[in-house]
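Just one chain follows, in the form predicted alone, and it is written as structure tokens.
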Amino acid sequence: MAASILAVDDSASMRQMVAFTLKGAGYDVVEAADGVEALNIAKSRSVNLVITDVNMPNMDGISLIKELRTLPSYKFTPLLMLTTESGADKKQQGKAAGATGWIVKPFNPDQLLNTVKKVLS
């Protein structure tokens, strides 16, 4: 069975894109446009992995990442940021939050797939 991965930006291309690289590679997607949309979703369902932008209307990642890593079922959960934000400061503020990793937009396709291989294995 595939892996299952919530994938939430509030960019339906970005979204597009996400979702067309990782459903090429098999896994089944779930979308979500902002942090309360995707916190909803995981509570209603299990996922495997989630990647999250940081800059949101409504719930940014960082703040959804902090309410998923209170929720026992997503307690070891990996979390990626995939965002613009490179700076250091909001990298702390991501794994202090509970973040698993950090990638940097543009992403490129092998490299999310790499990464994504990689947490989920």
Second form
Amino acid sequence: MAASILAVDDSASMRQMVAFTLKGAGYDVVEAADGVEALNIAKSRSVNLVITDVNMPNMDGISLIKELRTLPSYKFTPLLMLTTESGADKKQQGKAAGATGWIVKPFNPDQLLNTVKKVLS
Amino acid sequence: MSFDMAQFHQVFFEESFEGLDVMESGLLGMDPGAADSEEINAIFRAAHSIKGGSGTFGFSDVSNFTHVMETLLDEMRDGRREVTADAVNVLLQSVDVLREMLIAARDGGSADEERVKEQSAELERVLADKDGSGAVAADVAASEPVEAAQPEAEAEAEVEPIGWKIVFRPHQHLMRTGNDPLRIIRELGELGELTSTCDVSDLPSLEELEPEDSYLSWDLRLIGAIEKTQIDEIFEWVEDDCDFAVIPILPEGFDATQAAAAPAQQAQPDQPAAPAVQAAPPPVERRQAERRASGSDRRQGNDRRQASGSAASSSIRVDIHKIDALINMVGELVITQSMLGMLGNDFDMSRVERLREGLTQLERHTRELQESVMGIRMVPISFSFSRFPRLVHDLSTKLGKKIELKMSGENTEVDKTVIEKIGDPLVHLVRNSLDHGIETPEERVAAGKPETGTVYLGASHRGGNIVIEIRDDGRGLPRDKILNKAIERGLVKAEDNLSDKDVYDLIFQPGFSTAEQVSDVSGRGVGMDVVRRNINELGGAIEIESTPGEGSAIIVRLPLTLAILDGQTIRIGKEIYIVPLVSIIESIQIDESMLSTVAGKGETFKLRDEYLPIVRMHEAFGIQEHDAHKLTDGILVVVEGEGRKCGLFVDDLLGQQQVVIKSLEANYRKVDGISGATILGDGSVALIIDIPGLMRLAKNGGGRGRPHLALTA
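Please move on to the form predicted together with the partner chain, as the form predicted alone is already shown.
So here's everything in the complex, that chain up top.
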């Protein structure tokens, strides 16, 4: 079965792009528009990887990562953040919350796939 | 992987424009000095999304520009910078520039570079302001490591290492970050020839072992022509979750003093990680280099963008519930259809009652389906209203007036086409209120009014129409001034006894302006005549109310949709016309006693207290064969348009029905007095009467000798 990936971003275009790229590479993709939605999805089904934006309404990416890490089924799941090059402190906050790593925006589909391949192999 | 990034552009632009609106209304609502952090956060998020998206989808100029805005907002958000009026203003202007850039990007053009540069400079100026100490510190922080990285690069350049010795000691918690030492080692193995020695000395006894922790360390030898940055990149995510050191393995004979200089610090076994981390160029730098490298991809993206540019403007975002309702309705329709189909297969007269039921059901479902489909095109008028807070903010500053804008009914839904076309007329009307209506603070105080004027903008549904009101508590329309001007221009005669309504209507005359001097706020060549024409073209009407010293109101009535209207079919001879039901007050048969003729003004009839003009439709439309010749033989349809009433003399009233409006202009040409055409149940074409247009026509030409408008095939 294909690995399933939860893509979280409040920007529809970004989410579509990520989902399209990953689906094109054969992954099973679930989308969420903010941390609250993502957390609900993550609780109701299991996913193999979460890729989340940082700045989002309702629940931001860092809080989402923190919440996910407290769930037994997400203890070792790779959790990636989408950050910008200016967000050095965000990366640190994310790491402290339990993020596996990050993908720096802007990225192209190849970069995204390479990174995903890296954590899912 | 290669695919067309342009497919996401449309969504990107849509959400970016929405983001701009969020930023704009947020900034306008911001109280300098006491800004709400949630508000700033929302503005920041919008800017951040636009930056991220524009970077990813290949609009680097937009992304660069937004970056500065984002930095400024970030500092405000973190409380490192005060929210000053100056900063808010500069951000507002930047929103405008950003909007221009995005529009240019969408349409495949390029933005005004000068303006972008100027605005960037403005932002930088605010950013460099003394409060922005955070920004300066960030600059320093960013540049320092780059310098630090320099000597290392030089050292490497002298002797090419044949490989690397890597010490990798994961901290106990490493696995719980979702990282896996094995994965990292495997990745290293992809770079070159890898030999590994595992150090198990830290492994505790089985009782003490925490299976979720990591206790192993590795000494790795990686041989091959590999850049140190490649290795650093693999460790990038875990550099804080492990100790690691990367030591070059030099060719034979080079492991002497000269080479030892660079990795000297790294040889300390106790803390091998720290120096390696410091020596690595910061991720920031590296990523930028990558982006430069992928520059060619971006240019391709730009080319593609042009192709999709025109498609962007013609899409619509629809609430998912509306689509669901639609699908439901179609389901119902399919069931009804199959029911009728079965009935038709073996029909006999005994089942006629079933057929009738079926048809009733079909009618209901068709109507519901129609309503749902129309609903898709309906969007809240806030799409149009949202620009006004900004407009009022900017204009009141410019005019030196204190003006408060109040809005209501922003959620009133209107057809998308109506929204698009009503925007400019509304802007004109609001500008007029601000410029001509509201007085200066001094004048207001002198007149015993509060210093701050109020402009009210409201929308509501009334009957089958939407009514938009622009009301102000300003000085009202200057009746005498308008009248004098009209007399001067020969539009009316001094002895004409005009009602207030008639006087106010004069401002809709082409080229009519009472402003002594044309200010740059209003009167930029677009007159009220254009406003009225635009509104009429939408099938709407405009009215003025005014009380001297207390203010004035402009009331715009618009149809809910441009596609379908409730109509009354009327007959003149063999011709069928449609009169919009909303224009009809009543239909009456008159007797002789109600009629009178006013010299030079044509026929009138008395309806209760009013004398109303009569328009003989067969004359207006040049129909030769008609039944009723005497006014008492036919029917008078009393209609109202733009605040005036008249009676339309027709042969007969037929039925009321909903008609689908087809544009006459698109299929033929614009015809005065006619707003469109429709196709009736029997397949024939009927023209839809434009009441205000017809009244103007009848007034100017007296109704006689008009060109033949009947649609006789």
